[in-house]
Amino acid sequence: MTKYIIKRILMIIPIVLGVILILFVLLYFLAGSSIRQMPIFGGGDALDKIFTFFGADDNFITKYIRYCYNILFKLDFGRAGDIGFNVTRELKYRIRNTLLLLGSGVGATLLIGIPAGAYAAIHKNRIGDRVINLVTLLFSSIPNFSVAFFLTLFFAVYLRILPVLISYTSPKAFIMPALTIALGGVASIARMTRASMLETLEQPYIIALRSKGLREADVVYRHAMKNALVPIVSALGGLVSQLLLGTLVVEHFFSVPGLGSLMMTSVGMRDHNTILGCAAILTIILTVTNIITDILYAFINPQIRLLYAGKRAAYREKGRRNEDENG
């Protein structure tokens, strides 16, 4: 199991470097790209010595190596093109807001979607099931910007619970943005939970538990729910990717100072260095969340644990055979 976790963690580096390479190629060869002005020498560091030793030219490859070196060893994403502000300092400020928005959106999605899907499965073909199916179908069909508009109209204009312009130093500021990105995810999680619960409730061991006279609440919540969550955890990485993409629109609509709003502003200003930095951070967030999901799935799925335990047992048995043959 430890070997599986280490292998998944080490995959972060080649994935992130590969995505940065693709984005670097696309932005570098744009007309008037500010990335072409990036110097390959960084003030006498180890990479400068390597470039000097080999007599490296100032070209696309050396610029890409310099950019990746600065990120990995200096946490330096360069400076913005025309404005000249420090991209790293701006990203540090924006990452916090994006992660808070994403975390609150994922939390709201799971807290609403899983109970709703379980309730719909337990009350199959009843009025509660039909209402939940109708509501989830409605939310999955509405785009994020429309949801954001209706939530603002409802909470800020009619009920006047939340102000339209909010300072994002308060947790209250993330209520409407988090609900906006969560409602689409709630529909997916609720439908997935319902289908998984229906399949689990029809398993022979659930029928056996009911025949023994166990309470229905214990059967559902202590036994069926635990196994029904396995496919949901496996799909959690895709859900986080979906919600993170939704934050790009939501941050722009609610003026949240996050990575999405910074990236959209940079696209309008043709600030390629900032675009590349935002894309690199978003790639890291997506990669890390997917790897965390894989590790969680390995913990709750006994088949993966048995697979790696079986490999270790096979290696030990092979070693014993070799010792017996040599001895």
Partner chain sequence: MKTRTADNANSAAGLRPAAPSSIWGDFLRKLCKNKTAVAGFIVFVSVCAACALAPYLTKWDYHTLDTENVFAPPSREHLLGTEYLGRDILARLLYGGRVTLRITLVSTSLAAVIGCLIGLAAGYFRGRADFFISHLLDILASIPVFLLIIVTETAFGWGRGNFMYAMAVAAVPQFARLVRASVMNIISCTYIEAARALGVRHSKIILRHILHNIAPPLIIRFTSGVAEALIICTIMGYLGVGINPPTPEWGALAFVSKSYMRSHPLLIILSSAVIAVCVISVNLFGDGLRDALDPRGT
Given for the second form:
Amino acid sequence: MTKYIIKRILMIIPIVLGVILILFVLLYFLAGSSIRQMPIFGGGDALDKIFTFFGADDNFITKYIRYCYNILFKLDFGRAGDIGFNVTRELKYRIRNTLLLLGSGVGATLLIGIPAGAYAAIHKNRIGDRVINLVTLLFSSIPNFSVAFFLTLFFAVYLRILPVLISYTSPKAFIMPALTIALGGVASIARMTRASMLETLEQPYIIALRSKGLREADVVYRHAMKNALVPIVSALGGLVSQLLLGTLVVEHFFSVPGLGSLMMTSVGMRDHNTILGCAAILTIILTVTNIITDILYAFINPQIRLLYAGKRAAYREKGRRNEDENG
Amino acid sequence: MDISSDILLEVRDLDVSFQSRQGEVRAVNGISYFVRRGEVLGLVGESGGGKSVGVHAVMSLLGTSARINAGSALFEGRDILRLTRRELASFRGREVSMIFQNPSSYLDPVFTIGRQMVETVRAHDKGISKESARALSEDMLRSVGIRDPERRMRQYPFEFSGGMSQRVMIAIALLCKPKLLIADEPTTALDVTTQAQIIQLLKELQEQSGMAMLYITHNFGIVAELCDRVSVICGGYIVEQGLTDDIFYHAAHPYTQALLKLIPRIDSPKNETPPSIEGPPVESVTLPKGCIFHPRCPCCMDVCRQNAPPQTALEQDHSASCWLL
Amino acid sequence: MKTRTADNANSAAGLRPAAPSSIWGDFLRKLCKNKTAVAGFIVFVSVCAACALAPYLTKWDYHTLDTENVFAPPSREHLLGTEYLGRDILARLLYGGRVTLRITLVSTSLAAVIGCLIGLAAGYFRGRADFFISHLLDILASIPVFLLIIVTETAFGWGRGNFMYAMAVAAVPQFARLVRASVMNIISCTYIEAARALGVRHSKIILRHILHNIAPPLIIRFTSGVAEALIICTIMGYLGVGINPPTPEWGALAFVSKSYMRSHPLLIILSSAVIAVCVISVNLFGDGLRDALDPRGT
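Next up, the form predicted in complex with the partner chain, please; the one we just looked at was the form predicted alone.
Every component of the complex follows; first up is the chain already shown.
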């Protein structure tokens, strides 16, 4: 298992370099004009010299290799627009905000979506099921900025119980952003949980569990729930990528300095290094999420866990089994 | 001991139907059977004949689309169709246990065998410690013929073959020493060799513990091996019941006779196509009027098409429902 | 499931599953019975029609400023009032709908067509092309949609047209993967094998047999694709990607009105509502389609 995880973590490097290559090609050959063409710089020899000094005029391959080398061995994302502020420091400062928002959003999605879906499945076709279906459909149909707007209006302006500005000292400040990010994902998670739970409750082993005298609560919440979570865990990776869009909106709406807002401003400035840095970090976040998803999946699904434990162990097991059968 | 307390489970006039898109499906139409203490009753019939439903209904294991229209099931004098949820939970598994057709799909795939056994013990005996529950489970696994139970307890169901899973199911079912074991075609999904081993095991366990057993099957070979008495079920009706010997040598109902003819014989001529009962099995949505078997019966009379035959007692414990009698 | 078994039964004889006309007739009948689906369809089509007929529905256009008349409440003159520059809200909503809906529908259709071709090629011909395509699709699908849109936009230049193409590119993988999977599923059926053995040409097999069978999942995917694209398009508009002022776009409208949301929340409420109505109606219609096309039926 440890070996497998290390292998997966090492796989992040080629994936990130690949994504950077694609973006690098797009930005270098197509976007063309970089920050130096902006009218505020005017022109002149002195400026050209500065750009040349910082390597802005090197050819594509040199630039790409230097960029990758700096990321890999120095953790250095270069300077904004080749000559500006230190992108690495900016990223470091902003990763925390984005991760906090994204994490609380994912947490809220699961905390709301899974119980709602399970409740709907257990009360299939009754009022509770219909209400949950309707409410989740409604929330998944409203864009995040509208959700943020209505939440702000209600909790901050009307009730005055939640602050509008993010601050790390009060977890209350994260309620509205987390809800805003979550509401798009809640519908899909709730639907998935409902379908998976309904399918699980029809499995034969549920009958067997009842027949051996377990209480209904144990059957549903311990056995059925754990089985129903298996497909949901494998959908987590997609969920995080879906919620990133919401995070972007929330950073914008609640004025949080995060990766998304940094990226939006640097896109406006044609600031390639910053765009690339943000994209690299976002890709790493997604890849790491996928690894965590796989580990969780293995944790919840014993069959996969044993598969990872190594082929040799599996063969040994098979040998033992045959021996049992014959004995 | 008087006769009435000799009877462990008595099912009377059980009537079960399912709601479906085509309308009401009548799965079981007023069947009655009983199981005495320590005896093995075989419930025999074709697939779709209502054997499983008639037994699952007794354990209140049918889904929401099923409805029990009438009938009672007295277990030691208590009507188990009318238990509360809590009573039902403590009844199932302790008084009556069940094993099923496809063993590997009846074990929860994401819990170890050990946990599934320990939780069963502790569900019925709240005071027992985890360690003694484990010890009890290991003993039980050993007694169903699983070697190295300590290691096997830590494994998951998918690491067990079909025959081994069925042994585990049996072990779980017997953990709380039930008075009755219901076996719902437990060997149908297994290969012939394993089948024989499992039947042998069930026979030994039943004789050792003296529990009663209700064995559902479509295979008369198993009946001959295992059962004291037989009830033959067709289209949701019990058409004949009696001691195993009576059924085998003096089958009264044409349906039973037809089923008996299906047993492959070692002396049957080669290249002969395997026998089968002529005609389609009963459609539960549109039950035929009169006798349930008349559309396929070789000796069908006018009266069979009009009226359902009454039950006729033939010998002690042997009765059949047919106009011929 | 039912069709699958029917397929298998027929495929033994090398037949096509069933006469297509009856399938589609059956489907339409089922769909018309589903009231919420019909309602969703009618609402969405009428919103589209209202936006398309904007010039006939309102005498105002979306860019004339009227600084005398800022934040006017609804009146006979301005049915929904005016916003912070005195422009008519109704006109801006209707003209904004033209932009949003056109981008949404065109980009999703484009993605469907391209995805369909790619998926067909990968699924039908397999081999090295399939290997290459499916890996490329996997990579594309693992990049967040907004990243793809923003970078494509930056690379090809800002503008409504490029924004549309970027949205289409971002949506292609979903269609292509779906089509590829369905094609591979169908192609393993014996009736296609039979057709191949009889010497039917590739183009004919694809047109006649495969397209018929992949149409249902494709239609369902298309409706949910439209709903997703609507949300993404308005969010991008809100963030200011692709649409430049004074072009009205529902998300962009919401963005401008955010600054005045405490004193004059009408515009942000209206734009949110109109987006929500469109997405919900498309989703309801899609749910109805799925129920009607699902061979298991209800």
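No experiment lies behind these values; they were computed from the predicted model shown. Positions refer to the first chain, counted from 1. Here the rigid core means the biggest group of C-alpha atoms that line up within 1.5 Å when the two forms are laid on top of each other.
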Exercise. Against the rigid core, is the Cα displacement of Asn125 between these two forms at least 2 Å?
Worked result: no
For this session: State yes or no: after fitting on the rigid core, is the Cα displacement of Leu10 between these two forms at least 2 Å?
Result: yes
